[in-house]
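Here we start with a single chain on its own, the form predicted on its own, put down as structure tokens.
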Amino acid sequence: MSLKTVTSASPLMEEKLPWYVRLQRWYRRHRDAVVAWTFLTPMVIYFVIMTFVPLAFLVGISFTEWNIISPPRWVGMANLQKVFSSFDNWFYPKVIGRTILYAIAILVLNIAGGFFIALVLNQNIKGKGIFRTMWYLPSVFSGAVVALLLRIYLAGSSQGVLNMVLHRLFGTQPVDWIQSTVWMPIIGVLFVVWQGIGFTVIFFLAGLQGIDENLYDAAKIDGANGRQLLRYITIPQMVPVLLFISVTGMIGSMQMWEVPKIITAGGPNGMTYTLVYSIQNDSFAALEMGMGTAQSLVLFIMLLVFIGWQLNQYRKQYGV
């Protein structure tokens, strides 16, 4: 008999076994699948239903007026019209733009500053592991209560901690810095980039302990000096380690809410009015959970967009 005819003979053969023989030959066959899937199922069940159910719920929303009270009503692109409009002279244009700018700013200064200090505290100086905890004990309190004692310390009064300290050092007069138009938005987006610094520091740290010192020894021997081991084999190493900062700075840096929440209300005269503070307002304030939504909507599609564009650029750039 020929192997052809062994070959097609195993099917009709197997068809006839029982179905619990079937069964066992068939998971010895995908033993490694099934093992597999039973760890991932819960997982991803769990993924589906905190993450896709959510999304599905905002998009639908998202096309309606609903104040939670009455039913909701089938609007269109109502809302998102309203978010792109002149609507009360270009009110949320002008918060998108704001929450990037502010975005922009907060991811350049916490990739800038978190270098800098990983490069610091990567060398062999005493106390360098206070100094590590120094710096990340800000990620570790809560960001309302610290934004609530910047309130305090902010008062434009004589009796405001600030005001205070500069009045005997340099014996200005009180400045109403939650009021300043000048001020405010920068003590904001210093306060954020305070905050979240130390997440940034820890990944840059371990990134820079993992480089080979055999890349720095071979470079010294060449005739490198310290800007050139910066330039071409720290911060090449880096890349990785880079765009993830960048992609979890940049959804956190867009998600700006302690200082116009707790500090400033949005003002002064809108300048920290931000676009998850105008998600908020507009949900849980005006109960016009239809702009709400809509407003999350475009958020995570701009979130979405400038991750897809980081991981195409580094895909470009590596081949990978």
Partner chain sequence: MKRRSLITRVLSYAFLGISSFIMIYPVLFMALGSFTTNNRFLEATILPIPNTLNVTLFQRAFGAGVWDSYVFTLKRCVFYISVTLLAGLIGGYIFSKLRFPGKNKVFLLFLSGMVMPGILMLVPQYLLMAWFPLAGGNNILGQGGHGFVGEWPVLFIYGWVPPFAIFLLKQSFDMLPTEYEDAAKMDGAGIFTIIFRVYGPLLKPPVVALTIVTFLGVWNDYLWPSLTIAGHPEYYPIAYRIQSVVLSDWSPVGTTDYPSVMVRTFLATWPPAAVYFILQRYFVQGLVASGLKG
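Let's see the other form, the form predicted in complex with its partner chain, since the form predicted on its own is already up.
One chain, no partners, no other molecules: that is all that follows.
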């Protein structure tokens, strides 16, 4: 604190001091800013180059037709129009609609299931840690590797692992799972939920444990039953966690790629052809970079709109 009195000496006196003393005093006054910007300048430059330059590429290329090999050709909004047009029997609108349906199914199962498991685990139960560990375990693995494993399990012959086990247990006939338009979408949704639900459980559990016990006691004295406790105390108290989970979950579930990329190649009959797979396919297999980036842009904007809408809903309902 004594430094402050020294540095606040009159400017006239400071003029006469040698430059290095003035520099030293200036540094003392602005120490925080000097230290901060010394480290932040390279970080900001790096961040802008590595994040915003690619983002500019993304936007720029989406207005062109380009196959990487020959120079790009400006086509304006044609790519974006194609994404929303009836081109190829409404191919792209179908991809977008399918992606949204998958995302909703995944998000609903993930949140409802995760909340239920967290409620069960939140009781006074022995071995809670072990159950929680088992529920989280699938989340620590590489999506690509477990999807590969799933592909092997789902092999259609009677020698396929799932067919073999089901036959031994229930005597069922072999099913060609990967080619089944009924089973494959269900399996795809369950796979994504299986990999992501542990994260939801952990967060809900932490949220439940953070609720003040006194709230329950007070409500019980007023004669509230179990369902009312859940409806009027637990759920409102969980809104911040719910918000966090639904936003991160939305970003995650819109990006389903392991199933089409590793297991089905978008099949059967296009049932698992999601937007992210379409982006990859158009960009690197069909070499239509313009279409790939235009779809990326659409997905990005869709995510922003969804998240904004979700935040708004919560704000209206719960005043978060």
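Nothing here was measured: the structure is a model prediction, and the numbers come from that model. Numbering follows the first chain given and starts at 1. Throughout, rigid core stands for the largest set of C-alpha atoms superposing within 1.5 Å between the two forms.
Trainee: With a threshold of 2 Å on the C-alpha, tell me if Thr38 counts as moved between these two forms once the core is superposed.
Mentor: Superposed on the core, Thr38 moves its C-alpha 2 Å or more between these two forms.
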